[in-house]
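Only one chain comes next, encoded as structure tokens, the form predicted on its own.
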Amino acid sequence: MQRVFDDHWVPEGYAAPNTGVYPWQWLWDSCFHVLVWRALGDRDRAQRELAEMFRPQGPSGFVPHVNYVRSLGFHEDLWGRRDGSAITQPPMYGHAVAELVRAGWPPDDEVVAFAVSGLRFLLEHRARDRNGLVLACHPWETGTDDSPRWDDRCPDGFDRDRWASVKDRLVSTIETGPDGEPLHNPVFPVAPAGFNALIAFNARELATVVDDAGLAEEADLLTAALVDRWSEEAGTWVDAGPTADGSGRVRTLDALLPLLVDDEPGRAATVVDQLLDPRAFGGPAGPAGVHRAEPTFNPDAYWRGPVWPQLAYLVVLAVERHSPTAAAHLARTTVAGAWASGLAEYWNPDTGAGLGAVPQSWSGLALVLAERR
């Protein structure tokens, strides 16, 4: 592993996911590098991959998803921006952060301030839909860009190419505010249960290491507002907006994120079975990204159903709350697909085939969960 992010390391101060496919500094890979690095015992690069980060947050507090310190301007012409993206992605600086805070390697002030201010954008100026959940103004700002979650956003159904089209011009609809920052998008006024948990949990995450009460107790009023989200009936959250009563019900494992912020037994008793059930998520390489008895369910197709590390490793922590055992279960299968894939950016939940980008840095998570088991 060590010589994996050895490799990866740039001298702009990150690690590039793959140095040919994901040369730039993607916003929630970082986080997760930041939680490898403190496995291996770097404390200087992981302190300075988090500051990177923030390189092009805005005035606003918005943190773009993409950091193009490399090559300014580069994809200029789709974002308007030179120094990163237009779009954020899940919030996971609050955790980096108060990782960082237990392992004894306090960030420096200014780097706490930014990711505060990263969080109060997304939880005071973001559009919000009637039930109090934040809206998502693209789907590659959750992470989680061609889940069966957005098919009824694609005309005439899921097509990769058709897909992928629809997600270019949705850059476009997007309504920024002074600094470009994204507010709104009334093209795509998706609440995901999924994005909404992890700015709830890592909010929560950093009040534990600042003095700032208002962010717990905005955690706590999304959490609150995801609660409503849970349908029994499916044993999922389900996102709000115009895909509630159709796509936005798939079952995937993003849609349980909200277990990391929910406290309810029977929910979380619910969403183990789940993870555990190798007719559902369960799966000997790690837990599938889709419900196995989702008609959507590709065990080898990019968000339909493979093992994804990053959501793997938020699925333990999620579980861990509720059942060391199950959690300790999930952190060995995981572990283990992660190797059979020679460290892939994805794999097969049953195979442990590697997919996508060969080695991808953010499987190194494989070392943080080595730890759980």
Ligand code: GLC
Second form
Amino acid sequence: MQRVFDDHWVPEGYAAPNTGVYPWQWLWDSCFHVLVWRALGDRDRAQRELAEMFRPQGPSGFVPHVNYVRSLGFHEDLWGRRDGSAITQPPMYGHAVAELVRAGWPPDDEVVAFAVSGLRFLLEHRARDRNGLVLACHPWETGTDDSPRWDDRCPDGFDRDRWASVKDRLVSTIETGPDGEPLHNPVFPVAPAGFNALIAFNARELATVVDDAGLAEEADLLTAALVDRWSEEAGTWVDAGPTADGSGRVRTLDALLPLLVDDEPGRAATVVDQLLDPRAFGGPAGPAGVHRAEPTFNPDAYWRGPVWPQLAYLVVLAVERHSPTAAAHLARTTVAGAWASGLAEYWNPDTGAGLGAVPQSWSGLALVLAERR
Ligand code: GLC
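To test you: the structure above is the form predicted on its own. What is the structure of the form predicted in complex with this ligand?
Expanding to the full complex; the earlier chain stays at the top.
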């Protein structure tokens, strides 16, 4: 693992997710890398990678999901800016900051302030739906690009190529503020359960280390709005917006992330059962990304069934609060899958066969999970 992280380290101050496929700095990947650097005992790189991620942050607080510091202007035609993209990603920096503080490696005050303003941007400036949930401006913002949750937004149903062109077009309909910050996308007015759960969770995490009652309050309000999205019948949290009665109910792993902030024992038990059940999400190589009984489940297709280490890690955190034994099992199977896959970007939940880019830095979360087995 140390060798992969050394190979992926870029002098500008971050680990590339993969040196060939993903050479730039991605927001949520880097937040997870910070946790891996912590497990590797490298305080300096943990701090530098977190700080570098905020380099393209604008005055509005908005944090671009890609930092192009290595090749400024690379995708300027697509994003209309040189240093970073024009969309964000789940604000995992709240958790990364809190974990560093808990490790006794507190980031600089400046970096903590960047994290607070990043979350404040999402909580105060980003458009909301009538349920009080935060709207995503683009499927890429959720990090789960080709999830079946978005299938209703693909004309004539999901098709990888068609969806790729829809995603490209969706960049052009984002409404921005004075600093180019993404505020709303009328063509994709979806409030995903998973994305909102990660905003609430990260706001809560940050509120444990900064004196900011507003953050904790906002996190509680979002959590309350998420409770209303639970479907007893489907056993999942349902997205709000135009997909709510269709693909927004597909049982995906990220849609179970409200368990990170929800404390109701009945819902927790329903979720934990599904995570362990081999006919639902359970798998010998970690939790599947989509419930196996969904017609769209495909254990080898990008975002449509494989294990994703960062989601598995988040699910372990969520489950630990309710069932330490179940969390240990999920950690163990995920670690086994990560190694079997050759530390891949994502992998088959039954065989652990590696998929996507190999090696991918966030599979280093196996090291963090191994501490929890
Ligand atoms: C893909 C994933 C996204 C990730 C990026 C870099 O685009 O969908 O979640 O951040 O790759 O690993």
